[in-house]
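The chain below stands alone and is given in structure tokens; this is the form predicted on its own.
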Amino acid sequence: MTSRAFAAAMVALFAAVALLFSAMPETMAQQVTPTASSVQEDELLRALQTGENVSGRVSIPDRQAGELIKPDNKGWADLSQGTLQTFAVGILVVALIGLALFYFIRGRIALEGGFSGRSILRFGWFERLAHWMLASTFIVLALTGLNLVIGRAVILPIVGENAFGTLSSWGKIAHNYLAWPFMISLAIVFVLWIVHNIPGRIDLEWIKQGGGFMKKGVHPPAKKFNAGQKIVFWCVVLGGAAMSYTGVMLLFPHLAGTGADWQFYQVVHAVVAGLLSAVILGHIYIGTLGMEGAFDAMGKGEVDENWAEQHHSLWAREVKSAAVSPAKSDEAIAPAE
């Protein structure tokens, strides 16, 4: 084939292809237009105003990711950024004001007989390790969670965008990963102390007398844990379990179910965290500033004998009788001289 013949053949081929495309129906041409059926900007703006659902097609397994606009989410966003923020700030402010008033009205609960200089072992090293792991992880979780709720409104204006972004990024990592040692220590504490935190009749008497907090010189009898400590224990166990379950649902949204389910778990998580934080503030106050000699129990594991007699008289007698019993038994079997 000569070069002229080849050129003529190519011209004829291109002409045939052009004639074929020009003969295609207009509807077929529209079908191959990639943006013909896409959502336009004006449609998105109209959906925002009218509350319509806007969804698209996704190739990933999570079909819910195709929901671009969902009217129900606006109500949840308003709840998270409005009501929950007010609740979180309000309950902490109320708790702090209540503790401050209690301190200025009642004052620090003093050790009336003074320190005897004799100590009683209250908590072993493993109990204190579990307690401090639970306490430290909860404090970090509470602070980083509070930052997610009110950080943008309170902390951002103070530290600026760059510092707030860095703080929030590290806070999110800490919140996600410290949740696991929190759950482990919560389970350990439950196993260690459940036997001492079963409510009994003696707890009713302790509650009737206000735990001895309202009047000086009043010291209702108590075992290793009094009624107030039992209330804190069950708040921590039940509240911690609720936060752990809902937290796992938030970490793994595919386990939560629908988007509405995830939003429900998020609200429960935030509400329980706020309530438990208020309880823990009271617990921290009593264990440090509020009661003389109380910190020694978790600080060094031993408490003064007078402190034990004043606040946990039944437990103190049990410990002292157990320590004296072997000596008495040795005297009983010793031969007379």
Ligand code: HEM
Second form
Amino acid sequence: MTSRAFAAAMVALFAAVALLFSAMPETMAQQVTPTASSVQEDELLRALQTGENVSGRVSIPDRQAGELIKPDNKGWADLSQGTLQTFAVGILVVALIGLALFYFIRGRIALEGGFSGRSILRFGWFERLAHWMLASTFIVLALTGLNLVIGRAVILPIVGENAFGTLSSWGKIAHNYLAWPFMISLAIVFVLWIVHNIPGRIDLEWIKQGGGFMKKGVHPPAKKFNAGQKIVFWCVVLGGAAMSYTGVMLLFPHLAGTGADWQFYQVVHAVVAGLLSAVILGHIYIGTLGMEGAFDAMGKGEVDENWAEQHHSLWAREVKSAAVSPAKSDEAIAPAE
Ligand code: HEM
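What's the form predicted in complex with the ligand like, now that we've got the form predicted on its own?
Let us now look at the entire complex, which starts with that chain.
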């Protein structure tokens, strides 16, 4: 081939390639240069400083995952890492200090007259099973949730990065899965005990007398649950329902709506968790250290007759009168073991 023919062939080849590229569809051209339309690092850094929105394209159903930087989120991040953190720790510390003060000032609420040796059935096995399922799942959920809020600041420096990483990843799994037995037991407890938790006139008297908690020898009458317990019941039912609803929204963000809605659910979840945990600390105190003879109700299912008379006089009378009637023998007074 002469040099002139070679040059003509090269020109023809370049012309053909140029023609081919100009005819290529836009999508194919993008495939050839995959990074051409992606967000560059300097763009991200600039957006962080100037507060611009940066978003890209995703092929998964959750389109919001394409939003890389949203300046509005900064306010939410500050709220959840700052204010909410302080709130959660603050309310638990206040509750613990309050209970400690109550214990040192009032002391344990004693069983006046001592144990009679005769016991009364208070909760059947199914009620206790539901209560302990609710209690154990709540406690694990509260601790693993608290770890998300303050674990990095409090636990990480103590146990180190590796242990904290393992603990937190197991904690996250436990939190996500135990939410379901928590919701089931919450629904069961609601159905079992709602009938005993309808507020009545007698509850006002109990509240007026502070439940008799502050003065020895004062015992306002109460049915199966007194006003204080009714308050605990409704806090657990309504607070638990709010935790459940917002928790499901957090687990499945595409159900939550916009990113702002998801953030709203996260704030409600954290605030209700703090308030409910404080109430439950008070409940656990009364059920264990705070009141002599109370734990037996959920431990053995039976309480001493004197305890029933002292704290739930109307209920005790009801059970005793049913015991003398043979038709209602299922709630009979049983001799102590
Ligand atoms: C170690 C933890 C706990 C202990 C020792 C405990 C103990 C008790 C006891 C003794 C009772 C029966 C009181 C009575 O006979 O009048 C009771 C009732 C109840 N518990 Fe718990 N409990 C614990 C945790 C929880 C948790 C975490 C929840 C809910 C999230 C819960 C919800 C309830 C409810 C709704 C009642 C009925 C209303 C009331 O008595 O206040 N408990 N508990």
